[in-house]
Structure formats: C-alpha cells, structure tokens
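Only one chain is shown below, in structure tokens, and it's the form predicted on its own.
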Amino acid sequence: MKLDLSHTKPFLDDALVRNIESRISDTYKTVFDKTGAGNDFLGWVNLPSETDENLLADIEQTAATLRKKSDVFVVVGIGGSYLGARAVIEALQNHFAPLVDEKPLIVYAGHNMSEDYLVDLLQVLDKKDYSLAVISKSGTTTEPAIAFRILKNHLINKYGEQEAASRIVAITDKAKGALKQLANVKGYKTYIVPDDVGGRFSVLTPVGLLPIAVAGIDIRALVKGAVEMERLCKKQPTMENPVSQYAVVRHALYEKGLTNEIMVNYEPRLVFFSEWWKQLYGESHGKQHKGIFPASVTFSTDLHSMGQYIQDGLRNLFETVISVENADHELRIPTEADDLDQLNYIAGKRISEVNHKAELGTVLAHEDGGVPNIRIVIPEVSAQVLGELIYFFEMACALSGYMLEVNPFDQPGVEAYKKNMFALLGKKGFEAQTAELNRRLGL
C-alpha cells in the first residue's frame, strides 16, 4: 500500500505538523511498551506474528466441517464481534453471493433487535441446513444473547440436542461467563476471545478468523498481510512509516478544526470495511468531548447525493480515500455507431479506468472546494492486502488515541444506553432508575 498526502499539504502549516511528528516515536513507545491508558488491551499489537499455526489449522478444520453441513452460516454478534468478519467476507466474496452457488451463505444476527429481521431469518433457516458461531465474551450482551437464545432453540427443534450442539461454535472467554458455562455444559466447540484484545481489535482472532474461514477465504493470507504491516511498524516507528504519516496528518487536520473524517471508497465491496473502520475509530476516540467523527461514503454513487455537501457544505471535514489500483476482472465499454448516449469518446476503455478518472477528478474538485484528501492506494482487494489495512488502521487508531490523550481501548459511553434499557425493561438491580426514566418519558 502507498500513502498519498499531497492533497492535504495546502491545508496544513509545517510548524504544526513538525510539532506532532516530534511526538510520534514516544507515542509508538507507549504502545509497544504498554505503558499508556488501557494497556491491558494491547494484545492485538503482537497478535499477527504470534498467531499459532495449530490455531489456524484447527480453525480451518472446523470451518471445513461446518461448510460441508451448512447451506447457511449465521454469525451471531454485535460491534467488533461481527463487523471485522463481515468487512473481510463482503470485500472478497461475489457481489451477488446469494444468487450464485457459493455455500455456505454467511448471514448475521444479534447485531440488532428487530423482531421482523429475526422472523425473516428463521423462515429462511426453516428450509436450509445451517450452523452458527455465537461471539460474546460474556454471553450476556443483550442483542446477541437474544438472537442466540432464539436460534439455539430453533436448532434444537430442527436437529435435536446432540446434532444442534455440533452445529454451534462459541467464541468466548477462556474461563468465565454465561456463554462459556453453557458451552461446557452442552459440549459446543469453543474458541477463545483473548483477554487482552478488545472486540473492535479482534478480527485477527478466532472472532473474525472462523467466520472468514467458513466463507472460504484464505485466513493465512489475511494474517500474513497483518504480519507484514506489524513488522514495518516495529522496524520504522518514525515518520518513514505510512501508519505514522496517516496518524500525524489526521491529527494535524483535527487541530486545524476539521473534526469529521469521511472514509471514501470507489468499490461497493468495501462498504462494510468502512463500517468496521467507523466503529474502530468512533468507539476508540469519542471520549471527553474529543475525537474526529468518522463517516463514510461510496463513490461514485454518493457523489449524486452526499457529493454536494462535501463539495460546498460546512468546511469541517476531510476525506480518506481507499483507492484500488487493479480490478479483479476486465470489462470494456463497447462502441455504438449512433452514439446516442455520447459515450464513444470512452469506448474501448475499461470501466476501472473510468472509475479511476472519476476518483482523481473528485479528489481535485474537493481539494479546490476546501476539503483535504488523504489517499491510501492499494494494489487490489485481496486477503493479504486487507490484512495489511486492518493492522494499518488498528495501529494508527492507537497512535491517534494517545495523541488525543484518551484511552483508545475502553468505551464507557456505550454503557449509558444499556443502563437505561435495563431499567425500562425492569431488570433486577435497576429499580431506582425505572421511576425517574418513566417520568421523563411520560409513562
């Protein structure tokens, strides 16, 4: 991958950038030495290079078994427990996977509490052979716990206790928690969520690797890409490193008052990679009334909707563009004699070439409109490249968090809605809050 920062330079002054650059080596040291806030959740730093061969082989074997017996594979989880896997799977599978003979189809549950969504899913699963992975460190997170309870009962009714147990994999704590206890009692196959790896950094653990392997994707290539980026970060914890350059420039733009970062892609297969990135950065940095707000768009589609705002709206944003150099396939625009659609001027060109020109034209237009652009150029969308990108963004996230002087690895704000929800539902221990919340809601 390559980093192009040329379209940010008109918006930054050298003194500000140099000041932030001077802190980068110490910031890396905070990460590598595990001396900063949240240091008990830095297990992801060495994770790629320390991934055990036996673990990869075991995941591959389990995935192969599940693939043979499943038309559908359900990933039950929320946030980091499913977004990383979904990002990789949707980036690498056929765009129309449900309509082609790719089995199993990977679907998701436990990431919402929509009654209609679950009913629709159950109606599909009534007619299909399926298995599932339930991903939760505690086993009591409300959304996935509800979905798993319903799907577990559906599996038992469909296959019986013994066969249902063979179709469930629990990815959870190594020793404690409701899901671990249930897995021990029922005999589910289990994998461990490492104690020192938080959910949004867990895609390179079994949390992400098992669903990705069930989808038929090469998890070894994914890990290999992450290993290469890990080694680069450790070899060059300086401004020679693209991770450092990205972290420094986005922080400099934030210091200049640009508080919104828009992840831009020109390939629809990267939509869920943007969703993973949004959680990673939003949950890591949005604390103490600080942090860059992460958003995303898919161009050129969203140039016909959000493009107007980005070009001419409030000037508090910058863009980070993931630019893919090479398409997997070749399709050229045909010539037509009457040229009624006036496209003969690009006849014979590959669609990917037109897409690239649209990208470059947009970068220049947005720069002219006062929007800095960071370009991350990757050669292709492949498992190895995605592994590099995952580690790239994880390390830059940690560096950026420490530059903001927040703990990048906790999420205290997430608990606020949960406490209110528990009180409104009448959960034991929340009685004191219930009356006040009902009063505020006029109930």
The other form holds:
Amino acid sequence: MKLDLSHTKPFLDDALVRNIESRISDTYKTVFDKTGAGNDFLGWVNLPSETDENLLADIEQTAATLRKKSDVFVVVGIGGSYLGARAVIEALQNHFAPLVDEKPLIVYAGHNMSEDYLVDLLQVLDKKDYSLAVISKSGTTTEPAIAFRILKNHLINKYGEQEAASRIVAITDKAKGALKQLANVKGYKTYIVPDDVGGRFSVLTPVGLLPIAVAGIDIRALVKGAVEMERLCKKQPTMENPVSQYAVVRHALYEKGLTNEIMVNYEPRLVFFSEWWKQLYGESHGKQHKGIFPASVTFSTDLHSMGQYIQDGLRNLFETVISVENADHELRIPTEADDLDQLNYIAGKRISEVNHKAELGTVLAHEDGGVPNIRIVIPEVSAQVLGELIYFFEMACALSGYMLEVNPFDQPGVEAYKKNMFALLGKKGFEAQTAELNRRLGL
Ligand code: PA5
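Could I see the form predicted in complex with ligand PA5 next, after the form predicted on its own?
Below: every chain and molecule of the assembly, starting with the one above.
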C-alpha cells in the first residue's frame, strides 16, 4: 500500500506536524513496551506473527465441516464480535452472494434487537440447512444472547439436540461468562478469545477467522498480510512508515479543528470495511469529550447525496480515501454508432478507469472546497491486502489514541445505555433506577 498525503499539505501547519512527528517513536515505544493506558489489551500487537499453525489448521477443519452441511451460516455477534468478519467477507465475496450459487451464504444476527429481522431470518432458516457461530468475548452481551437463544431453540427443533450441538461453534472467553458455561454444558466446539485482545481488535483471532474461513476465504493470506504490516511497524517505528504518517496527519488535522474523518471508498464491497473502521476508531477515541468522529461514504453513489455537504458544508471535515488500483474483472464501455447517450467519448475505456478519474476529480474538488484528502492506495482487494490494512488501521488507532491522551482500549461510555435498558427491563440489580427512568419517560 502507498499513502498519498499531497492533498493534505495545503491545510497543515509545518511546525505542528513536526511537533507531532517528533513524538512518533516514543508513541510506538508506549505500544511495544506496554507502558500506556490499557496496556493489558495489547495482545493484537504480536498476534499475526504469533498465530499458531495448529489453531489455523483447526479453524480450517471446523470451517470445512460446517461448509459441507450448511446452505447458510449465521454469525451471531455484535460490535467487534462481527464487524471484522463481515468487513472481510463482504469485501471478498460476490456482490450478489445471495443470488449466486456460492454456499454457504453468510448472514448475521445478534447485532440488533429487531423482532422483524429475526422472524424473517427464522423463516429463511426453516427452509435451509444451516449452522452458526455465536461470538461474544464477555459471553454476556444482551443482543447476541437473545438471538442465540432463539436460534439455538430453532436448531434443536429442526435437527434434535445432538445434531444441533454439532452445528454450533461458540467463540468466547476461556473461562468467564454465561456463553462459556452454556457451551461447556452443551458440549459445543469452542474457540477462545484471548484475554488481552479487545473485541474491536479481534478480527485476526477465531472471532474473525472462523466465519471468514467458513465463507471460503484464505485466512492464511489474511494473516500473512497482517504479519507483513506488523513486521514493518516493528522494523520502522518512524515517519518512514505509512502507519505513522496516517496517524500523525490525522492528529494534525484534528488539532486544526477538523473533527470529522470520512472514510471514502469507491468500491461497494468495502462498505463494511468502513463500518469496521468506524467502530475501531469511534469506540477507541471518543472519550473525555475528545476524538475525531468517524463517518463513511461510498462514492460515486454518495456524491449524489452527501457530496454536496462535503463540497460545501461546514468545514470541519477531512477524508481518507481507500483507492483500489486494480479491479478483479475487466469490463469496457462499448461503442455505439448512433451515440444517442453521448458516451462514445469514453467508449473502449474500462469502468474502473472512469471510476478512478471520478476519484481523482473528486479529491481535487474537495481539496479546492477546503476538505483535506488522505489517499491510501492499495493494489487490489484481496485477503492479503485486507490483512495489511487491518493491522495498519489497528496500529494507527493505538498511536492516535495515545496522541489524543485517551485509553484506546476501553469503552466505558457503552455501559450507559445498557444500565438504563436493564433498569427499564427490570433486570435484577438495576431496580433502583427503574422508577426515575420511567418518570423521565412519562411511563
Ligand atoms: O470492541 C468492543 O469491545 C465491543 O465492541 C465488543 O466487541 C462488543 O460490545 C461485543 O462484546 P462481546 O464480544 O463481549 O459480546
């Protein structure tokens, strides 16, 4: 991958950038020496290079067994327990996966509490052979727990206790949490989420690797890409490294008051990669009333919706564009003798070439409109490149968090809604707040 920062230069203050740059090696040291906040959650740093061959083989074996007997595979999890897998799977599968005969089709549950979503899913699963992974590090999260209870009962009704159990994989803590206890009692195949890897940093553990392998994607290539980026960061914890450049520039832009970063892609298959990135950065940095707000768009689609705001709205934005150099397939615009649609001026060109010109034109237009653009140029969308990108963004996230002086590895703010929801649902231990919350809601 290459980083192009030329479209940020007019917006940056040299002295400010130099000041942040001067701290980069120390910031890496904080990560590598585990001396910063949240240092018990740095397991992801060495994870790619230390991935156990036996674990990979075991995951591949389990995935092969599940693939054989499943038309559909349900990934039950929320936040970091499903976004990484979905980012990689949607980036690499056919855009129209539900309509082509690629089995199993990967679907998701436990990432919302929509009754209608679950009913629709159950109706589909009534007619399909399926299996599932239930993924929760804590093993106590409400959304996946509800979905899993429903789906577990559905599997038992469909296949009987024993076969249902063989179609369930639990990925959770090695000892703690309700899911672990349930898995022990029922005898499910289980994989462990390492203690020192937080949910949003866990895509390269079984949390992401098992569903990705079930989707038929080469998990070794994914890990290989991450290993390469890990090695680069360790060998070059300096400004030569694109990870450092990205972390420094986004922090410098933030210091200049640009508090919103928009992840831009020109490939709809990367929509969930942006969703994964949004969680990684939003949950890691949004603390103590600080942090860049992460947003995302897909161009050129959203140039016809959000494009107006980005070009002309409040100037507190910068963009990070994932630019893909090579499409997987070739399709050229045909020539037509009558040229009624007036497209002959681009006849013979590949669609990707037109897309690329749209990208470059937009970068310049947005720069002219006062929106700095960081470009991350990748050769292709492949498992190996995605592995590199995953580690790239994880390390940059840790560095950025320390530059911001927050703990990038906790998420205390997520508890607020849970406490209120539990009180409103009358959960044991939360009754003290129930009356006051009901009063505020007029209930
Ligand atoms: O990054 C995180 O820690 C969170 O987003 C979690 O992944 C999410 O809340 C799900 O938690 P759990 O895996 O414990 O169910």
